[in-house]
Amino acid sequence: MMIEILIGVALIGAFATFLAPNRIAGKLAFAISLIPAGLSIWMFSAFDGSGNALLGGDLAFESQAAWITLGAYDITWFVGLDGSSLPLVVLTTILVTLAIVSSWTPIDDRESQFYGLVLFIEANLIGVFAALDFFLWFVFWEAVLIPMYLLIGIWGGPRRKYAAIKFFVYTNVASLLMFGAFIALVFGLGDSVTSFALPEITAAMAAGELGSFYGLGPTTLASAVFVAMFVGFAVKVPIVPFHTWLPDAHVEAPTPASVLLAGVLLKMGTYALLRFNFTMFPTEIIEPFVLPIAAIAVISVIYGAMLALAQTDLKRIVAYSSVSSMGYVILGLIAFTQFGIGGATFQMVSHGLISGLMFMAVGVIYNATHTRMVTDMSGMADRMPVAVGILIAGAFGYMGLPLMSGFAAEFYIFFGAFESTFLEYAPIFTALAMFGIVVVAGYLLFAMQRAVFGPYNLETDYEVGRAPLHDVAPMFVLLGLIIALGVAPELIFEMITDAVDPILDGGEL
C-alpha cells in the first residue's frame, strides 16, 4: 500500500491546495510534499526487492487489484518497484519538495492552483515510475502532459502559450504513436496474453508468442513498434532531432516548473525506452537497430553541446545541455552491458539533481537581476557569492568533475560503452561522445567567466543582493545529493544493476 499512499497523499494534497487561501498555500503545498517525500526514503532504505520488474523478478511493494475488463483483456491496477524504478521514485518527491520551496520567491500570482499543479504532477510522476500495467501506465503518462502545459501556459514568460502549445502537441503525438504501436503488439500477441500486465507481455514475447497482424510477419510486426515505440519516446527524452520543443519550453516555464521539466519529467522517456525497448523486445529486434540508435546518441550529444556553446540566455544553455546529456543515456541503454545501461539509470537521477540545481540557480540570479543574458551582467560573483557559487559547483557537476554524480555517470556509460560487444565499432562511437565533455566544459566556461567573474555589472536597473535563505536552501540540498551520489554511487548503482542484470541474461554482463 505504500505506493498508493505516495500517490495519494500527493492527489490529496493537490486537491487541499486548490482549495487553500493563495497565502498559505506555498507552506501547505511544501508541507504536504515532505510526506512523499519522508516516505519514499524510508522506502529506500527497507527495499527488499530483486530482479527486474518485467521479468520476474521479486517487487518491492507491490499491489495488484482487478480494475475493468476490456473484452478478452484485463486492466488491472499493477504497482510496484525494483531496483531502477525506485531511484526515480525518490528523485521525484525530493524535487518536488525542493522546486516548491523554489517557487516562494518567483510565484505571486494564483499561487493555490500553482502549487496544487505541482503537487498534482507529482501523483501522476510516481504512477508512470510505479505502474506496471500499460494501461494504467499511460493514464499517469498522460495525466503529467495538462499540468505542466498549465504551468508553462499561465505562469510562463511572453512567449508562454506558444511554448505551452508546443510542447503539448509534441509529446501529446508521439504519446499516440507509442500507444498505437503498442495496442498493435498486444493484439500481434493474440490469445497468448490476457492483460496489459506488462511482465505477461514480456513473457509472451519472449516465448516467441507474437504472430502476424494485419498482413505483418512477426519480425516485421515487432520492428515496427520497436521503431514506432521509439520514437514516441525519443520525443519526449528529448534526443534530435525530436528536441525542437525543449528549449521553448524551457526558456517560458517559471523555474519551477523548469526544474520538474529536465529533473524528472525527461526521465519518463528514458525510463519508458529502458522498460520497453530494451527490456520488453528481444536483442534480435534491437540488432538491426543498434547502429542507427547509437549514432543519433553521439549526435544528440555533439549537437546539443553545440547548440549550448552558441547561446546567451542561461536557460537555453542549460536546456540543450539536457539534450546532451541525454545523449549520453542513449548510448548507455543502446551498449547492452551492465554498466551501460546501469549507468545510462544512475544519469537519469544524476542529471536530474544537477539539471535541477543549475535551473534553480540561474532562477535566483534571475529573480535578483531580471535578466538571463550573459551579455547582461558581469560580476555577480561579488553580490550573490553563494547562489553564483553554488551555479559554479552545477557546472562543474555536468562537466563531470570528480566526486560528483555526474562523472560517475559518465564513467559508468563509457566504460559499458567502449567495452561493449553488441554495438559494433563501440570504441569509435564512446570516443565520439566523449568529446563533448569537452565542448560542456567550453561553453559552461565561457558563460561562467562572461556573467559571475570580473568587474561587477548589470544591464538592468535593479538592486542586487544575497538570495534568501529559502532560495539557497534547495539548492544547497541538491548540491549535497550530488556530492553524495559522485563519493559512493554504489548507494544506488548496485540496487540499479540487480534489475538491470536480468535484462542481459544470456549476453554481456
The other form holds:
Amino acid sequence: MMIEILIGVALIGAFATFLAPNRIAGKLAFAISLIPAGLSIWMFSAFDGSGNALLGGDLAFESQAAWITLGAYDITWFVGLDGSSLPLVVLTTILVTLAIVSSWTPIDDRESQFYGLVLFIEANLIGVFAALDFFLWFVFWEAVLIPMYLLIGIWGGPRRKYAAIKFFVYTNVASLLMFGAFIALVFGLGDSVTSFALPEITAAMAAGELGSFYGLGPTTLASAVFVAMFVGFAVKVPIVPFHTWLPDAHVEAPTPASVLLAGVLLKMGTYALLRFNFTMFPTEIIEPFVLPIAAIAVISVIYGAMLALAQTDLKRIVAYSSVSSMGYVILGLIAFTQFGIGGATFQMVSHGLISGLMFMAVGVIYNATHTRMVTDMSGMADRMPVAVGILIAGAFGYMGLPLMSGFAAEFYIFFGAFESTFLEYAPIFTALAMFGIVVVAGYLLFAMQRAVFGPYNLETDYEVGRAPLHDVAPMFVLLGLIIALGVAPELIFEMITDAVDPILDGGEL
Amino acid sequence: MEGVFDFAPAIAVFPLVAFVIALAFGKHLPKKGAIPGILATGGSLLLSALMLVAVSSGEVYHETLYEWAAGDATSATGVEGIAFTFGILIDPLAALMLVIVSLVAFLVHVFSLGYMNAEGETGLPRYYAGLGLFTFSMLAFVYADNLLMAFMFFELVGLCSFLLIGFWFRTKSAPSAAKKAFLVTRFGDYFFLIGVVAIAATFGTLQFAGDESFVAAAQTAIDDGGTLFGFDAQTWVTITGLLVLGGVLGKSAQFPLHTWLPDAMEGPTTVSALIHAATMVAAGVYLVARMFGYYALSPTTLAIIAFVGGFTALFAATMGVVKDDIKQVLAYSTISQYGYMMLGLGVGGYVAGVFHLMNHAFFKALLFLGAGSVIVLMHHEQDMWKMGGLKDKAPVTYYTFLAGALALAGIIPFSGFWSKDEILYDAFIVGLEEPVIMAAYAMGLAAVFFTGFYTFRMVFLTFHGEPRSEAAEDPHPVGWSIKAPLIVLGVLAVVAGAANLAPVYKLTGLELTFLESWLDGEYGAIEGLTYGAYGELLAYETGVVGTEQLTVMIAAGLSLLLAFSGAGVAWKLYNVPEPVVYRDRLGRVGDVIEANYYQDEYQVWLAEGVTLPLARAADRFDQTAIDGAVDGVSTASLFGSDRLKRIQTGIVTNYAALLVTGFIVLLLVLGYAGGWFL
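Okay, that one was the form predicted alone. Can I see the form predicted in complex with the partner chain too?
First the chain shown before, then all remaining chains and molecules of the complex.
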C-alpha cells in the first residue's frame, strides 16, 4: 500500500494545488510534498526486500491488482521496490520537496499550476521507479513528459517553445522505438508469457523461450530489440550522440525544472537501461555490443566534458557535465561487475543530488543577477558568500572530491570497470574515461574563477545581496546528503549490491 | 603505553573540529577562529608526541577502524572479495611525520596571530577554517593505513590548498593561482587514481602493511613470475608504481608538474609555510616513503624517481637564482629541495630521504615564516631590491632566518647539511655502479652550488647593505607571536641534523645515527616497513672510491666546497652596501631562466592553445553536425507534412480512394514480410 499512498498523495496534492490560490500554492505544495518525502524515508529505514525485483527477489512494499486483459495478456497494477529502485524513489521525493522550496523566489506567475505540475511529475516518477508491469511502467514513463513539457514551455526562458518541443518530440520518438521493440519481444516470447509483468518476461527470457517473430530468429530478434531499447533509453539518459535536446531544455527550463530534469528524469533512462537491457537479456546477446557501448561511454564522458569546457553559460556548463557524468554510468553498467553496476546505480543517486545542488546554486545566482553568463559577472563571492560557498562545495562534489558522494560513485565505477572481464581492454577504456576527472576540474574551476572570484563586477543592472534563507536551505540539505553518502556510501551501496548480484549470477561470469 | 593509541584518531579529529568551529562560529570568536585552531593543533602535537614516545618504547599501532565499502571482486591474483577501509597505521615513519606536521601547523597558527589578525585581514574565519581542514587532511593522510585512504586525503589536501592559495579571492591573480594548483595536481592525481584502481584490481588489497598488503602481494607475484593484465608481474608493478608516482610529481612539484608551486605564492605567507614544509608538497614525498617497499621492488621506477629528483633539484635551483621576490626564491628552493628527497629515495636512501624531509620541514617553515616576518617589517613589500639593512633592526628575524639559510644551503653543521650530504653520498655510491644514477647525482651536486648562491643572495639583499626604501629604513615592529615560532624553528634548524650524523659514524664509528635506528625498527616497527627490510628488496649495487671513509670524505667535501663557493659568490656580489643588478650580464640565458624555461608557457598553451580550441571545435561540431541532424529531421518532417497536407482536399471520395489504396499497400507489405506469398 505504501507506494499507492506515495503516488496518491502526490496526485491528490497536485489537484489540490491546482485549485489553490496562487499566493499559497508554493507553501501548500511544499507541505504536501513533505508527506511522500517523509514516508519514503520511513520506507527506506523499513526496507525488507532482498534480491532483484526482476529476478525472483523478495519485493518490498509489493502490491498487485488485476487491471486490464488485452487478448492473451494480462495488464496488472504491479508495483514493488528492490534495492536498486528504492534509493531512486527516495531521491525523487526529497528532490521534489527541495525543488519546490527553491521555486519560491523565481516563480511568480501562475504558481498554482506550476506547483501542481511539479507534484504531478513526482507521482509519475515514483511510478516509473516502482512499476513492475511493462504497460503500467510505460504509462508512468510517458506521463512524466507532459508536465515537464509544460514546465519548460510555460515558465521557461526566451526560446522555451523550441526547447520544450524538442525535448518532447525527441524523447517521445525514442519512447516509441523502445515501446515497439519491447512489444516485439513479448510477441516473440509467444505463449510462455501471459502478462506484461516484468519478472515473468525476464524469467521467460532466461529460460530461452524466445522464438521467432516476424521472420527474425530468436538471436536476431533479441539483438534487434536490445539495440532498439538501448537507443530508446540512450536519448533519455542522454548518451552522445543523442544528447542535443538536453542543453536546450536545461537552459530554457526554470531552475526547479532543471533540478528535476537533471536530478531524476535523466535517471529514468539509466534506470531503464539497468532494468531492461542489462537485466533481461542473456549475456551472449549483449556481448557483441560491449565494445561499441564502452566506446560510447568513453566518448560521452570526454566529449561531454569538452563541450562543457567550451560554454560560457553556467547552466549549459552544468547541463553538458551531466552528459559526461552519465557516460560513467554506462561504463559501469557495461563492465558487468558488482562494483561496476552497483557504482553506476550509486552514481544515479549521487549525480541526482550533486547536479540538483549545482542547478540550485546557479539558479540562486541567476535570481540575483538575472544572467548566467560567466562573462557578465565576476567576484560574486563578495556579495553572496554563503550561496557561492555552497556552489564551490557542489563543484568540488562534481569533481569527485573524496568524502563526497561523487567520489564514491566514480571510484566504484572505475574499480568495477577496470577489473571487468566482460569488457575487453577494460583497463584502457577505464583509464580513458577517467580523464574526465581532469577536464571536469578544468571547466568548473575555470568558470568559478571567472564568475565567483576576482574583483566584484556585474554587467546587468541589479543589486546583488545575500540570498534569502529559503533559497539556501535546500542546498544545505543536499550538501549534507552528498557528504553523508560520501563518508558512508554503504548506507545505500549495500542495498544496491544486493539487487545487483542476481544480475551477475544469472550472467554466468 | 598501549592505551595511548586509543587516542590516535583524535590527532586528526582535533583540527577537523577546529575547522567546523571556525567556519560556523568564527565570526563571533575573539580571534576569529585562531584560538580553536591553536588549541586543536596543540592537542594534535601533544598526542603525536605521545605516539612518538609509545613507538620508541616498542609499540606500534595498525588498526582498521571503519569499512567504507566492501564487495565482490576477484583480483588478478585470485583474491576473492575486497574491502575499502579507513584505518590507522602508526609506525616510526608515521609517528615522526605526525610530530612534524602538527608542530609546523601549530607554529603556523601562532604565527598567524601576528601575521593575519594583527594586520587587520578580513575573512579570518575562512582562513582558520582552511588551516584546520588542511591540518586534518594532512594528518589523516600521514597515518592512513592503505592507499585509497591516502589518496582520499591527498585529494582533500589539494582542495585545502585551493581554498588557501585563493584566500584573497578578490584579486585576479590569487584565484588563477589556486585554480592552477588544483588543476596541475589533479592531473597528477589522475594517474595516481588509475594506480590505486589498478593495484586494487591486481592484488585485491590496498593495505600498506602486513602480510595482506599489496606490497607483500606484489612480491609474491613477482616471485611466482605470473602475468598480470598481460604484463609480467615485474613490469606491471613498475607500471602501477609509476602511475601512483604521477600524484607524487604533482603534489611534490616535481618536473614537469612543478609549475603550480611558484604561482601558489599568491596565498598568505603562512599558508606557503604550511604547504611547503609540512603538508601538500611534503605529501608526495611522504607517500613514496610510505610505500617504499613497493618501489623497492622495481629498479626502473626507482631510477626514474632518482633521475627526476636530481633533474628537478638542479632545474629549480637555477631558476631561483634570478628571482627578485623573496617568496619566489623560497618557492624554487622548495621544488629543488624536494628534488633532493626524491633523489635520495630513488637511490634507495630511505633514511636520507626521510631525514631531509624532516630537516626541510623545519628550515623551510622557518624561512617562510621569516619571510613573513620580513614582509610585515617591510609593510607588505616582497621585492628584495627594496629591502636591505634589516639585520640590525630585526635581529630575531635575521638570526633565525640566517640559521634557516645556512641549513638550506647545506653548510656544516646546520641540519640541512647532514641530510643533503647523506642523500648525495647515497646517490654517489650507487652512481659508481649505475651510470643513470651518476647523472642524477651530478645534477644534484651541481644544484648545491646554485642553492648556496641564491640562498645567500637572498640573505644579503634582504638583511645586509643599506636600506633601499623607506619601508626598509623604518620597519614595522613584529610581535612575539611572530618571533616565538621563529625561535623554535631556528633552534631546530640548527640542531635537527644531530638526529643522524651518518658521516661521523662512518668516519669515527660513533653510533650517532639515531634516525637510522629509528626507521630500522630498533625501537618499534611493523614488519616489512623498516629500512633493513627495504634494503633487502633493493637491487642496487654500491661502489666505493678506495675505502668507505675516503668516499664519505670525497662526497661531503665536494658538496661543501660547492655550497661554500655558491655562498661565496653571493657574498662577493651582494654583500655590499649598494648591490647592483647583474641580471643583464646573463644575456639570453638569463631570459630563458627568468621565463622559467618557458614551462608555464607550454602548459598554458596546452590548456588555452590546444584544449580550449578543441573544445570550441567540438562545440561547433555539436551545434552544427549533431544538433543540425536533429533539427534537420524536424525540418524535413515539417516540410514533408506541409506538402502532405495538400492531399487534404476536403473531398470525401478522395479520402475514400486514399484509404483503400493505403490499406491495400499495407496489406501487401505486411503479407510480403510475413511470407504469405511464398
